[in-house]
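Single chain ahead, by itself, as structure tokens, in the form predicted alone.
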Amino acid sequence: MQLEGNCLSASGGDWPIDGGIVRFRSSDGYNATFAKQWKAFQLTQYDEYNKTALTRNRFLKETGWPASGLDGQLILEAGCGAGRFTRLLAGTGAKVLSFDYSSAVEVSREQNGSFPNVAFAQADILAMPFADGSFDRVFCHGVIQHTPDPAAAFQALNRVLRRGGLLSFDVYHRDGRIRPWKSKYLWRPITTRMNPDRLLSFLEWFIPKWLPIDTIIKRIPLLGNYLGAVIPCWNYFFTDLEPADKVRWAIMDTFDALAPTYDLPVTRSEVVKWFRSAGYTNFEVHEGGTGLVGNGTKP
């Protein structure tokens, strides 16, 4: 698909085109760890790859969109990643315009680049050359707490979408209770210093290991909550997932959880204080997979 004319911001000017991906930015910058984490584990969460619905299932569940019939409409996908969830978001019939901060989006084009629907674009999220109130629908999932204001992430993204078009969000949940997730911060001001090729082969040689104790640990009722937030291991023993995909899983988002620059979690009242600010009325914030998922649309 070619990247809608209309779409662009009239401040605009002609861009490089490279490996199929529009580069309104050319570096990795602060999210160079999101680059290497997505070369690294390309198909791991894609649902065709670990013969799960964890993607499909968490998309339906979180956006309330449907799987298909939504030919006619733009959207935009803010931060793809290795585009999981540009798979899903194509298979709607809608036109997708798809990007990332990072080269990482050259995973999501090698994966998802014959969709026709799909264009390909690398730009930072505060800073889209985007016309107001391009796109009817805007997805923006396990991306804004990860840059340096999630709350003028939000507000992007509000610009760029429509009246009356709809926005999905989520958001790490400080809720100042100890969850397991929160291992890492007790780690982070280590390991954001850590050379993230070391700090990535620590953990493949490490989560192997501890995995197994781990998921005793996590298992225990009530005690297992505040035991498994002290050593840093994202652990899917709940799920369907095969034994060795498990192990890539807790590899790639114990990674994931330690690595970014950025890691910046906001509160329930936060989100609501976002949506009323820029005058919605029919929205929902509620729990989520990862956090905080808000839904909105546009007045």
Ligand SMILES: C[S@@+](CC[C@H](N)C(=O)[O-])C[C@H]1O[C@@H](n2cnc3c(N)ncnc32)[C@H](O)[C@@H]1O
Second form
Amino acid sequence: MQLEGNCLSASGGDWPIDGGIVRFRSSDGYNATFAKQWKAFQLTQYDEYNKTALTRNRFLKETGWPASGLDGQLILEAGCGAGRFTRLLAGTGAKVLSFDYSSAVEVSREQNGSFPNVAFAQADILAMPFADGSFDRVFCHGVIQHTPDPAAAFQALNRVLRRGGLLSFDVYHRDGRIRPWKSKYLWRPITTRMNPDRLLSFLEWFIPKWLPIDTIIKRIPLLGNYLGAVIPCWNYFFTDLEPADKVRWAIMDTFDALAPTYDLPVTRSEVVKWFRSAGYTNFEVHEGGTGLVGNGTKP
Ligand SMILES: C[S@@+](CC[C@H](N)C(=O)[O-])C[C@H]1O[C@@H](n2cnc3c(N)ncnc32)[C@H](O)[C@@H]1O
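Could you present the same protein in the form predicted in complex with the named molecule, rather than the form predicted alone shown above?
In what comes next, the whole complex appears, and the chain from above leads the way.
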């Protein structure tokens, strides 16, 4: 069913529904690079498409949530991108409200619009028009480091979660260690100022040529990862992706590392402080996902 018209709220809100998506905001704003990324790589990370279980395994391992049996619950997915996790959330049987800041949500709507239990919106985590305590579960993976204020994003997600509800998120980890992938921070002052179309075109040209060389370098014992960090290339040689998918993932994730406006990692103690300040006693923070994963039950 394709919803069109307007979405009205009891508090007087009136938002257009366009293409089956409630538009609480209408432009891509600072997430224009993600709109571009997810329109260029619509299916790349869908397990069914790349014939792996990478996304499913990450979802199950990092959230601890079940793959099914959540009928009757209401889940909020914040920052859905192209919607690979939306598909898994749809499979839980819960009702899912899935949104992204940018028009990337159109890609997810295209891929997941046939699930009767999923609704789509374009909205900002930092300005969600949802009442306090609306959701049984809040899922937000791969997102809050790309907002201008990760701590405020945590607070906003916590606000819309009901007492006793489950929050699951991840965030880039600022661990103070020298890590090969951190060389992106040397390049980002240049790449974030580039025209994103040009950057993506360059990577589409360069990565397929560079990837075989990068793979040889990264296989050198001990030093390989550091030598391979000089030129950023997100290389998935260690996965069971097909060769063509390895190239697509490398282009996609190198762009994902170099292009976004915001890339704000946080420390483990900051994440623990977020939970404690919000009154959580039942929570855990572990390394995983895109850095640190936080799971908690709202008091
Ligand atoms: C790296 S992508 C992750 C997408 C998806 N969660 C996944 O893991 O496949 C980050 C997404 O967060 C979205 N995003 C960034 N800031 C946001 C905000 N303030 N509100 C909602 N979404 C936001 C971006 O538009 C982008 O699609």
